[in-house]
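Only one chain is included here, represented as structure tokens and corresponding to the form predicted alone.
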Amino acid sequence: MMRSRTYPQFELQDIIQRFGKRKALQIPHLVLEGGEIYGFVGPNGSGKTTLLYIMNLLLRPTYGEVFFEGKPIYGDTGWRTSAQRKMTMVLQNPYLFNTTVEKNIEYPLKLRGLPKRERLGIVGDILDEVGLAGFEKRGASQLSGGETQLVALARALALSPRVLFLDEPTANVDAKRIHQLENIIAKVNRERSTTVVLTTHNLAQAYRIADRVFSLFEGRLVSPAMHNLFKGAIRTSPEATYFDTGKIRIQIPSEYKDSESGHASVNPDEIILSRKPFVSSARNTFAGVIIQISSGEGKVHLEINSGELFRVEITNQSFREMGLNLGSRVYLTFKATSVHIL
């Protein structure tokens, strides 16, 4: 008995997206399979808004072909209707009708032709799921930025979508609301094996959500994913080179000097963390507070707010000898060698 063939969920080849003469976006290839969570994360700039666009079918791609469940999505215009009604996408700014929250959510169920009494028994439940059980009588002009959002995502997950897209899903959403989207992305995709495609600037929160990490450089995947990305200027004194962040100052290689490029980055692992100033030759130490702590693949993430944030990653057994805590006082300690300019 020969057995049925299975497709990615997304298969991406030879994109290309230009706007005017400018090169946005450009993935040889790209496979993403279905039920898992993805993060592309990036600069401002990079294509991550672009690539969402373009999977989710609202922007065709100047070259190149979509597969979505071994199809090519513009061969047949049947199929490329068919599978955009099973994708939903929030944006980073998400616009609610001037209406009550009841009626944003289900108008898109409306469209679809479910009958009212079935309508509002979605409304409920999906409310219930994301923790705004009884708002459903709520002006969307009441809301807070995390309430808009949670609304948001309440209207797209309410027509069980196969994948769910999210972009910068908690860019605008306040400190006690985070948490909570997070659990009902994680939630969601557990419960349901939606599949969620994700951006965000922020890859402690990429590698806390997704299966898979991705990053965008200029358009363009790049590898490993970028940690510790910062955007500014070189400047250089009698004494060093350094590239500025315009919060702290970069202590990098001599001859970068000439370099025009405004982004760097540094690999967690080449960061020293200690509870002390720690004395070597490297030539960059900063003090710091431990603001987030998770842990994966045997090892814990820290972001430190240095000025900057910071992402770095010890063993658990060095993480318990130094008794770190959230709000504990850390040093950051690394060679001008380990900043890379992009």
The other form holds:
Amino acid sequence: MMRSRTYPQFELQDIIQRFGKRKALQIPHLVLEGGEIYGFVGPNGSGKTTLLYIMNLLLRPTYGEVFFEGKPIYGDTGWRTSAQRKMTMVLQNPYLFNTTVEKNIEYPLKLRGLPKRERLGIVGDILDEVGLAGFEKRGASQLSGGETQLVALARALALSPRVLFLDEPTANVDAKRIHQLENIIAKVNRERSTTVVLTTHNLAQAYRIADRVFSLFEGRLVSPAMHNLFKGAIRTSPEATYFDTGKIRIQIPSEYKDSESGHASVNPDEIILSRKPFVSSARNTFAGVIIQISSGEGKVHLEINSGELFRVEITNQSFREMGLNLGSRVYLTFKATSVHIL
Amino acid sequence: MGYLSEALGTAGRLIFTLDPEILEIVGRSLRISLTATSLASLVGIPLGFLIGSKDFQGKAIVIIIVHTLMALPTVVVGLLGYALLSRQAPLGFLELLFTPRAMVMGEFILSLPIITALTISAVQGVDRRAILTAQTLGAGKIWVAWTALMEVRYSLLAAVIAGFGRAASEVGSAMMLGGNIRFYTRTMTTAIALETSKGEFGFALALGLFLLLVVFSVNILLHLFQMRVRVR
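Moving on from the form predicted alone, please list the structure of the form predicted in complex with the partner chain.
Then the entire complex follows, led off by the chain already shown.
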């Protein structure tokens, strides 16, 4: 039990997936923590689905190892089977077995040897949860695209999985159902602490639902399209208007009004980094500690923890002159107008 | 035209009078062909599933061979069976020649390629997502196979019906392996052959119509079963 709490839920190490000569996926290292919602965005053919198949253990990567709760999957067959039973996936174009809705949702419960009465109880509850109460005896082939997606989701949720993979969950769903599906995903994550890993084309949707968003391009994880993206709500006071993430309050232009929830992003190029606080017209100053340093494209990328995690980019020269190291205490300063509300 | 009207009249008489010898022949025909079909299904469906779902070297050749065997002449099966089962033959000690068991063997060999071939084609038509879905929901290999077969259950039933049709209608191997012995190995098809050779064309045709009626009834039963499966 101690192991599963100490280790991340998933860890991918040196993963390479080839299909023939084509390298479909190359991920040196990726860690997913339990109980979070992760979004993977990218165009068609970027490797999103392949990554889900590898994590759902449907596909053994050509090279590399997948760790689930700290244990390697391909070192131990028994662990693979038991790990696989803790996760499930809803395919991009979900498939319902050629029978009734009830029998579809019962299927995974039957595999786990649950008695009939218990199975039917779960089917009723789960259909209620996804808003399809009374659909038990409907034939799977009679359902609309949105209903099919919801039944497939209900079938996956019936298992109470620790990890739920959703491949493009709203790709074949009308606008009305998208909102409903997103709410169900958020609720499942919140109430059951289910880790949700989803892929989408839709960047806005990824940021709307997910706690962390990764971008995939041509099989590689690339810098997210938006850095310093925070979830929170707009709050107004007589002095100022803030974006409150729950951990820090970021001052934003006063034209914004109160909102229930939303996202804000800060362009890394617009953040001034200093060793000491300095007086300026900029409205936001946060103290923080450097927790990661990497370089690329002629710049140094710094991850700074100041309540929220900020990414800042500085030149190699500035980096050298400031004598920065891991653990250095720094100050981040940026204008209210550098904050973009999404 | 004379034969036809005579045959229709005789067929009607056979049905309504329920001649005991005819009923006995019908019963034996059904027993033999249904046993052969059941055995061929037990072997042919798993075999067809394996061939259809696995990728292996020489798969195309295996499929071509199975397709070729669908056209296996019944008389060749009878001849080979005779060569193997006659008293001086390698399997003569089994004393199966001219017994209903030998007829079951012959019909089994005839319907097996049909059931196997149609199962292969049904399994190749299974939506790949059905297999992936079963796997993502935690199904092991046996359950995945069972789920895939259930997804094409109507096609499998059609395969079994086609296999039964082949077993019930063949005469070559039944005649050579059964010997058309009255009250022992005489079936509807061997009886038809005998009546034809005696010049009783009307009676032979009537038996033919009666055979069709029997097969029709079996098919109705299978379709009712299919509908029940569909509702479940």
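Note that the coordinates shown come from a computational prediction; the quantities given were computed from them, not determined experimentally. C-alpha atoms forming the largest set that superposes within 1.5 Å between two forms make up the rigid core. Residue numbers count along the first chain shown, from 1.
Just checking, between the two forms and with the core aligned, does Pro161 shift 2 Å or more at the CA?
The answer is no, as the C-alpha of Pro161 shifts between the two forms by less than 2 Å after core alignment.
Does the distance between the two CA positions of Leu181 reach 2 Å or more between the two forms, the core being superposed?
False for Leu181: its C-alpha shift is below 2 Å.
After the core is matched up, is the C-alpha of Arg119 off by 2 Å or more between the two forms?
Comparing the forms between the two forms, which are aligned on their rigid core, Arg119 does not shift its C-alpha by 2 Å or more.
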